[in-house]
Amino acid sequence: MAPITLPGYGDIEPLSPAAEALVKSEDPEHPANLIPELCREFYKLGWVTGTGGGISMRQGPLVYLAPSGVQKERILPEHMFVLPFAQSSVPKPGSKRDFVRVPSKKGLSESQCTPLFWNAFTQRDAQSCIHTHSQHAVMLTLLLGKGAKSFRISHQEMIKGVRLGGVGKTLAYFNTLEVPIIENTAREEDLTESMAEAMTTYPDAAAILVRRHGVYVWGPTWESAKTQAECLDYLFEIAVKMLLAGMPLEGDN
């Protein structure tokens, strides 16, 4: 692989000492340290079981990406893929990505979520994107039915933890939260176009639900993305319970 030129870093060759230095830091909030820690927490929540799900973070000109092919609760900093945010071509299904650093451990692969993470980075200027296989998200899309194009709920306290578009001001208790729903595909990366279209159609959406699959959530910081993922999962869970109880999701009932 050819060297990559990065502002502030110079030319970096994948698998070189300079590339390895990108995942070595004593800072607990460095992406290479944070991603494994968060994946362990998400595993405990049942969000990333069976190697599914993931998280990506931007740091300056770099994007740190949790790998596929490894148990998410066992990810280490040296398992990280590092990519330049300024790719030679916009990531899409089947496209070739530019890498600054690839892990030396055999069996690891770049996540198929990569082009979907880029949707959040480019369309919302997000700095972090989280993908979970939460059962609450999956069950909600099933209860709403195949014809449902979005999930709407109002008059719930946890709505206040969600931001307009995922990156703007926080919603209020009386606001109606709406999250679009897209149909699942056989391969994760084939969701790229429908996710991008839903983000355009619903500019205030802070997440995208994928029927029978899970959810993508993003934010202007990793803390915000995590907070919104937690608040949304709470809302998905309570919505499932309300629907099963025959209660409407909107209005002060």
Second form
Number of protein chains: 4
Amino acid sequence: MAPITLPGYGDIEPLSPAAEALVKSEDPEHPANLIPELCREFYKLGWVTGTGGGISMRQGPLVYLAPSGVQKERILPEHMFVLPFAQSSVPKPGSKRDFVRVPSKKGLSESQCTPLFWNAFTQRDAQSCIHTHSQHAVMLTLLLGKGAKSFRISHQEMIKGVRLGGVGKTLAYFNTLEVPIIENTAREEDLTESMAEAMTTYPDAAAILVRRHGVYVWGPTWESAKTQAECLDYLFEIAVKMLLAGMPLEGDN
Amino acid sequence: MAPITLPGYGDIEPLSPAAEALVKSEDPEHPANLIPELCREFYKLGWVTGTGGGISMRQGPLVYLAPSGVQKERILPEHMFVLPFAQSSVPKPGSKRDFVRVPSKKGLSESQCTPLFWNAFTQRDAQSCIHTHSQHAVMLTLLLGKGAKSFRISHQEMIKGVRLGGVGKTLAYFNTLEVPIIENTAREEDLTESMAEAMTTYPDAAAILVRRHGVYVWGPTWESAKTQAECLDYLFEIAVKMLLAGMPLEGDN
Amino acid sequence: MAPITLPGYGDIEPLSPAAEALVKSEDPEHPANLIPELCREFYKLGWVTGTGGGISMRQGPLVYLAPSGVQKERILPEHMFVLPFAQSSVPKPGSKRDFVRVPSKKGLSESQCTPLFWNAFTQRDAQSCIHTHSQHAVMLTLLLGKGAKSFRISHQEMIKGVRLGGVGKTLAYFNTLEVPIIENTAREEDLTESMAEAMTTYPDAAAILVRRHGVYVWGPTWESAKTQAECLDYLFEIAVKMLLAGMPLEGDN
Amino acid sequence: MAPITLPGYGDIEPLSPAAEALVKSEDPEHPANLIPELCREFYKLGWVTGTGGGISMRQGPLVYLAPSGVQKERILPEHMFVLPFAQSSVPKPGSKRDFVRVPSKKGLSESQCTPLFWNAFTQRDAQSCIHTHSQHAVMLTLLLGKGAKSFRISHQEMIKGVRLGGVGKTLAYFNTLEVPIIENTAREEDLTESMAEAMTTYPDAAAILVRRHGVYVWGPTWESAKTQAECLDYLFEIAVKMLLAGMPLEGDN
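What does the same protein look like in the form predicted together with a further copy of the same chain, given that the last one was the form predicted on its own?
The complete assembly is shown below, putting the previous chain first.
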């Protein structure tokens, strides 16, 4: 593997001490430490079981994310992938991303979610993006049915924890929250284009639901991405209960 | 920021060692240590996800509470807000509270629940008040419907863990528990007046349910507030199950 | 308080070093250490929230149990009550028990479950008895309805984890498990007689369900009491699901 | 007890230092350390309560597994059973297995699941096999009904985490996952033959459901067995929810 040029870090040899240094920190808030900790928490919530789901974080010119197909609740800092973030790498519909990585451990491969995380980074300038396979998200898409283009709910306190477009000001209690739903595809990366389109069509959306699959949520910080993911998951869960009880999700009946 | 006069503590400069001393203690039962610990427990119960909910405690002339809009399961003692408790600061309907605080960390803002906690402190002489966004509380208000003024249940063992007015003697098995329900508002602090009114109208109520939002519970000690919150949440949960199964909540059929 | 005569220990002064010694041990399997640990586990299972429920253990001539009305997940060894076990103290219907205790901490009162635990000790020679307020147990009694004298289920693998009478050989897969249901009373101790009667009427029963309240389970060891409580709670939970789905609990349809 | 010949280890005296050495390791990834750790995790998921369920692992010529009838969340390395793995010990229908063990602690007996684990080892060359009593698995078999020979589901993202036959390549999103269902028997070991037959009849199956009992899942590594068990349990859970909501499990309606 050839050296990789990371903005601000120069050329980094894969598996070199310089590569290792990117994921070694005493700071518990460093992305390489936070991602494993948060993944353990997400596992307890049922968001990332069976290797599914995860979280990505930007730090300056770099992006940190967990590898593909590993137990998310057992990942360690040295398993992290570190990628350069550059606006020039915005995915074009139909194009393959030209990703580079600093492999800190052999035998791991990059998350298939990477281009989807990039959608949030480039279209919303998000600093962190979370993907979950929460059953509440999946059941909601099932109950809303194949034709549903979005999930809409109003008059719930937890709506106030969600931000306009995921990165703007928080919604108000009397606002209607709307999250677009896109169709699932055979390969995760094939969601890239439809997710990008849905984000364009719904500029106020703070998340994208993927039918029979899960959800992507983002925020201007990792804290915001996480708390918005919690608020949205809460709303997905209560919406499922309301639909099963025959209640409308909008209005204040 | 100007110094704040705390009864028994004199003038405290914000961010001074004297301010810090209010939240530094080796005692695990000190409010500044207990609140973060309990919030971590409440998070596991699904009561305070997405920054929602929290707990406040009085200690002598002071009140300790968590800041607004932060991850409740990750707060630390140094994030606590410390406020003077004074009977003169009983909120009057329509008036704005004149709260002061000892900010121990910059960039945090006071909980919007503060005036609601004060309702419990002043009307019931409670020493601790808990606010949760429990889905059981919210689903219960949804199932009872818009017209319901209160939740009533009888013949449940867990009723015996709830106190008359939240601070008196415990209810008996054959008593009917009644918890008033108030309408939610756009801003949390706008609940102050209707919560106060409901507490006056229902002097035996140990809690106030807020429709599509959650619940406020209090007690003569933090232990009592917490165990009553657990008993009530248990009763909300089983009531939701009973309503979905078509069972009456009162009587012993 | 007068000294208490404990068989094998002589006269023990309350709050004396000799009293303290009964609950101080380095052995994690000592009842005074195990009971707090197990209560923390039971809390996570939702069995002992709101101060309800608990576990008692015999060790030679002594019985250890948690005090009444305290947070079960936060009890410590020094909160334990230690009582002499004597066959002569078998409760007679209508009689008040003459219990003694070694108070190791002031201000705590004896568990109201004590005479119910004694039923299991004296009628079944159980060494440990567990009481839970599990919602699965309560919902099951509600779904079975007021007239139901017992819960019966068959053809479930988990039946094989339950013992005849709670202390005999384990049931077989093709056996029908039967747990009697008694009516709840205003005071916990008033259940003593009806529980004793149900245990006599159903000699093979490994537990007693209390309608709108919870369950009592026992075993020849604490391990057996705990694993039977888990198997029974599993069966209560799946029975609730089956009843809600309209399935019969007996037979193999 | 006579010495046991373990391939590569020579004759091992039961309870000898050589026997102890098989289960003592500083390596957290050693089977004798991993099995207790994973069992604690499985307990939290509700997979191994009441002593039920467990996990077995192969390491070279040896097989490690937990003993029978003990609390799975409290087992220790010294409780492990170590057995020689040999292709010659493939169970023949109707024959009794001639198992040997290195008892590292007296009074424990071998898991009744042993011949069922061996099915996965010999028929699929699996390196690890997990057995759970998950309520999702049991409810699914109940909802599918007595006549159902298998569980089939399609169009779920989590299908992609399951492997062909449990050990081959992962399924694709548009594949239909099929898991055979066998009838439960009085004794666990009596499932050996019908499980083996189902594995032959369904060569692509990654697991075997046992009606009113649970599931057996395996993989080419313990990590794969665990993550496939998580994916399958997720699919069992969502299938139960879909069936209760009246939705078809196959197709993309």
